[in-house]
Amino acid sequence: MKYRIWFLIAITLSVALPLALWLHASSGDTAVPFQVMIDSLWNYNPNNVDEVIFREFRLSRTLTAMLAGSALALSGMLMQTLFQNPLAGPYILGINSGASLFVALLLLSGISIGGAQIGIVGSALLGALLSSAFMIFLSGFLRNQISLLLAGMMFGSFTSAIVAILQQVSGAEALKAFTMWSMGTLQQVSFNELSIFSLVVICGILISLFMAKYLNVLVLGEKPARLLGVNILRTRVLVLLAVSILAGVTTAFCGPIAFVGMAVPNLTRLLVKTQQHHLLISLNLLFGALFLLLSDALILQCSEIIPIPLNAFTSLIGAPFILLILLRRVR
């Protein structure tokens, strides 16, 4: 029975992921011929308008959706394993809050740093990294995961209060720019920036794979894991480092994207009853990419009828799913 489930999952993913890639890449206001897609990949002509549009807008958005979905799903799985809580997510330790604070300081203060997009990405990445470094520093002094969780929540509340004050005193244009960023988008990453995005995500994946055997033991609890020789502090720091890299770079390039990091790991564990983290890491990468590709493809299909912000769409899907998880646990 177990092998049959694995076989069905493998077949489903091998069919669904290429279909989702094609559906997303072909979604939009105008149809793109298949030959143009092929030429933009293998025989790119920068003077061909159709190829430029597909490569810089369609293809870059598709690859961004894959990277962002995989990164958020994996970082959410790491946090749920660390805290042994299905409601834990990649932003629970204030990574999103730190990024939002620095973007708010940039946009709501009227400061201009390079190009608008470069300034936003740089500010968000700096805020995410500094908040992550602060939480990693705190983790060395806090005895258990619950204390770390509470510290992250308090840090998030503190930064949110500062952002609220900045919003109150900012002008209409600055407030609109910050609101648009906070809705999340996959369209702001250029084709050239994808190499940076992918390299950073790969670093986070490699750290996660290195920790997989320790995470397998950590699911037993802190005390049993410590008795079995796991260095809890080092594992905690490495988990926070991986989550900071994955969630931080995604927030920097795409803005905050809700519920992907919380819903996808829960869905994966529902489908696959395993605590082998090598498998969980692989499946979360695939399911995360599939989830965000399909979500954004639906947004693109509905764009002529009603424009739906990415953050709102993932919340509409993710929130009911998490509620079902809670009800299932109560029963």
Second form
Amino acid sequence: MKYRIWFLIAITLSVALPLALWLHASSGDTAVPFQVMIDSLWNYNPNNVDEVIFREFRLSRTLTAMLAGSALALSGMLMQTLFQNPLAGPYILGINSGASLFVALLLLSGISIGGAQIGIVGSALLGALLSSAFMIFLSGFLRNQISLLLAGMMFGSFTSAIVAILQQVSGAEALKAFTMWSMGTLQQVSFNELSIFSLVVICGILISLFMAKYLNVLVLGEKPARLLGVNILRTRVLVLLAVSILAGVTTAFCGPIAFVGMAVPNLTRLLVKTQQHHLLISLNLLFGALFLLLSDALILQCSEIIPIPLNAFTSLIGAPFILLILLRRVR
Amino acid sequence: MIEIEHAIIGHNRPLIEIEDLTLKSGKVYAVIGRNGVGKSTFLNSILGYVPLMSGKILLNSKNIHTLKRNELSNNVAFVASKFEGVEYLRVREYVSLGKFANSSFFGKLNPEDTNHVDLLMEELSILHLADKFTDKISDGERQLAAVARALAQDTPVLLLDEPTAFLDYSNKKRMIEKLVRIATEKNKCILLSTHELDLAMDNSLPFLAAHRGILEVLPSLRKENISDYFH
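For comparison with the form predicted on its own, provide the form predicted together with the partner chain.
Below: every chain and molecule of the assembly, starting with the one above.
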């Protein structure tokens, strides 16, 4: 079973990921020759229009897809272990909603703090952090797996109601800014913003790696973990910090993206059948990137015929997937 | 080893009162009593998991309820009455979690600890299950794995909540005999709550009988007295 895992990683890294990268980078309105792709990276000429288009629009979207996919899958995996619930994920437990609410509060109230982008990132992170703290508080009372999901959904409805009211009372300019953001797209991240995005995601990954050993014990449940010497409170706080950082920053840059965080970790566990969290972290990063790259490539390919919002596409795949998990594992 | 002084055990209402009790190393104590009399709460109090209503429990003359988390996990191990298994968690990985406090950043064990884990699985005859998933083996096998995990913690005190509840007769017998052997060989203080009075008597275990709100020490129990402690 060990080689199975290494075989999977090797195949993903050497075949699937490069293929998906190439597919994604070459999808779009105009075909970009391979030579231009290479040149724009290692031999960049700002006067060559093709190279500029590729570097500024295509490449940033490709990298955003990978970062967002990895971050969402990892945050979902962390939540599933923390809540001991295969259906947990940043979207379904209202972490995205919390982030959206705070971005809405910022954009629609007309207050702008510093640069617009920094403000959005900051408020999304704060919103994600507060809503995940609220969820962990609720999980103390809701022992049933399904109850927690329902609570997450109620929280989501509640925040979107507030957002709807805010939208009604806000000015045209602010409304436009918020609507643009809430559509959810991988296109809005510029090449320069990518460095902030990746830095924050790396922080989230580092915290997760540091916590992996504790997550390995936490699968036994809280009491056994505590009796084995795990500091439960510290573990919960740090894992939720990682979850909020990862899901919050992704929501800030790409808007709400549904179900990736729930579906990818389940697929990963199904494929590799392990509870070793160092492995699960690496594999979720890989498969998350792969999943979102392929989804977005498909969207790009179809965009001539029918434009599909990213959030709608992931829901189309994700919602039936939840049903499948319900039938297979929860009942 | 363990000294209990003027302790009142219970959550919201007092369940068991213990005036003065000393538990020694190298012995297996059978905690008996009717359902709901407070056997589990008693074990959980020694675990430091349920606070006492009054009094104190000393482990090597240190108060158990003020021990640091890792001091506690180095001294007391616990086996719950039922381990349901965890999806995709293998038996060897599960038993290795007993060595968690000693593991590296990546959760890996040193060779010595790895050998100890294998040795324990062999002693409890579950080595052939090492690569099986914990949710795909039988209840009895899981119970043995849970005991192996607790033994891997290598603590002077071991508490087991009805460790024989899901075993067949021959495995019950073997489990008790194994625990007695471990207690003498490794000089551990073992407490187990149980309803297997016959097996406990066969192995001449000292009893801690909880009844009418007190805990009575019975160096041996006679068959004709059993009913005294169960009504």
